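Have a look below at one chain only, the form predicted in complex with the named molecule, in C-alpha cells format.
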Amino acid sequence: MNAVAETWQAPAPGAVSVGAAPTGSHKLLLGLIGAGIQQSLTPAMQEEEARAQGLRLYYQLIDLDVTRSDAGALPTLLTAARTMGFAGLNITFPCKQAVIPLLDELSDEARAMGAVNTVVFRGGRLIGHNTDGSGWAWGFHRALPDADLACVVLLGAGGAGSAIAHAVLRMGAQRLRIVDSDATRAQHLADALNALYGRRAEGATDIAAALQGATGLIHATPTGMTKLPGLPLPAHLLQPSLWVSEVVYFPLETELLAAARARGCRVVDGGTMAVGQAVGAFEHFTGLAADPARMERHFRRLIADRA
C-alpha cells in the first residue's frame, strides 16, 4: 500500500460520477459499513449535502447486525460495493481496523491511527481516509482558535479518543495524559503515539491526578450518552481554566457540558467532530468543498428532530 497525501486532489469533472448518469448528472452510491448503524445521520448529511450542490447522491446502509454476518463479510462488501459502481463507503465499528487488508492505499493519517472511516473507490483502486481526528480538529479549532493545548488530558482511550489523541498531537498538544479504565489500553495508546510523534504522552490512572496543571480535558467514553446518563468524572475536578471537548453528541448537550459551563469551563460539544468527520467524507467522497455551517445547521436540526 502507498501513502497518498491527506490533502486530495479533486478528480477531472465528471470522473466522480458513477454507474448510469442520465442528462450528464452526478450520480454517487454510497454506503456506511458496520453494525447497529440503524440511527446513524450520515445518510442524510450526505445525501443533503450532495442535494445542495446539485448532485444525486445514494446512500445505504449495510448493516453487519441486520445482515447476521461481522467484519468477516468485508471482502464480499467491498466486491459488491465496486461491481455496483459506488464511489465509496464509510467504515464504523467493528470494521475500522479490519478494512485496512483490502485496500490498495492509505492516507497518511489513517495509516498513522491504523484506522480507516472513509473508503474511496478510484480509478478501480480503493484508498482509505481517516476524517475523526481531521472532524475533530477542524471543530474543536473552529470553536476554540486559542485553546491551550500545553497540557491535554484525554479521557477515553477507544476509537474515538484514540482518533482525538492523533489529532491533538498533530495540532501541536506539548503533553498528553491518556485515562481509561482499562489502563493497559490507555498505555498502549500512550506508546503507539510516542514512537510515531516523540515522548509527549503518557497513561495515567488517576484522572483527579492527571488533570493537575491540565489546561484542557478531551471527553472520550460513552458515559453521558442519552442511554448512559451521568457525569465521567466528579464536577469538582472541572476548574474554570480547563477547556473541555465533549464527544458525545446524543444529547448535544451533556450533563458534562453543562457542569463545565457552570463551572465557567470553555466547551466544544461533541456535534463538531461529528460535523468535521462527515464534511472530510464528502469532500473525499466527491472532490467538491462541502459548505460546513450548512452541514452543520442540518445535522443541529436532524438531533434536535431526534430529541
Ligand code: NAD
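Please supply the corresponding structure for the form predicted on its own (the preceding block corresponds to the form predicted in complex with the named molecule).
A lone chain is what you will see next.
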C-alpha cells in the first residue's frame, strides 16, 4: 500500500460533475474492512468504474480473518487508514454497527438504519454513510418491479437487514415481519421502524410462523456464503407464492436460491444489491455519478470468469 504515495481527497458527493475529476498522477486510495472478504468483487468494481472515468484508484482488502482479529481492531485500522491518506473505506460484516461510535459524523440514512457500510474521509473527519438499503432497493426494483409487498418477511436484523428493512418499508411494504435468532434485536429494529413509518413492523423468532401468509422473503444473514454454506431455513417453507431476495452474492447461486427456484419461487440474487451499494459508495467516495449499467455488466463478467 505504501507505493500509493499520492492520494486525492474526494469532494462532497454530487459536487463534481462527470469528467471533472482529477486524472494523471492523482490516485484514490480505498479499502474494505470485514471478515472473510478475499473473494469480494468490490475492489474490482470500484477500480474498473474509476478507470472508465479517468481516475487512478487502488483498493485494498483489510480482512479480519487473515489478520486473526475482529471488530475490536477497528480503532487501530481507522487510525492507520487516516494516516496513510485513504479517501474512504467500505465496511462489511461484522463491523457495520461496531464502526459507528468511532465516526465523527453520520448521514441521515446511516443514523436511521443504525449501520454504516461506507466511510468517507474528508477534512480530517470520518463520515459514515449507508448504501445497503438504496442498493438493495435499486436491484430489487430492476429484478421484480411488480413484486407483491403486502407482507414481507426479513430474515436477519443485523447491519444489512436493518438497512433493507428501512428500504422495503419506504417502497410501500404493508407489513414487515423481522425474524432473528436474537429476539431482542429483532424487536428493537421493529420498534425503531414503527417510530418512523407507523406500526407496520414486528419482531419474531419463529420463521415458520412468520411466513404464514407472507408474499416475500428477504434473506439478510451470512448463511450461504462460501465460508458459511447451508440453508437459513427449512426448504419446505418456501412456497411458490413467495418471491425470495438474497443478499449473499458469492456464490451467486446460493443454496437458498437453488431451493427457491426448485419450488417455483421468483428470486433476486445478491448480485443486484452488490452492484447497487457499490454504485452509491463510488459516488460518495468520488463525487462522480457512476454508471450503474456499466458496473453491473462488469460485475456479471467477473462472476462468469470466476465460475
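Since we're looking at a predicted model, the values are computed, not measured. Numbering follows the first chain given and starts at 1.
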### Query
Looking at how the rigid parts shift between the two forms, which one of 276, 34, 113, 248 is at the hinge?
276
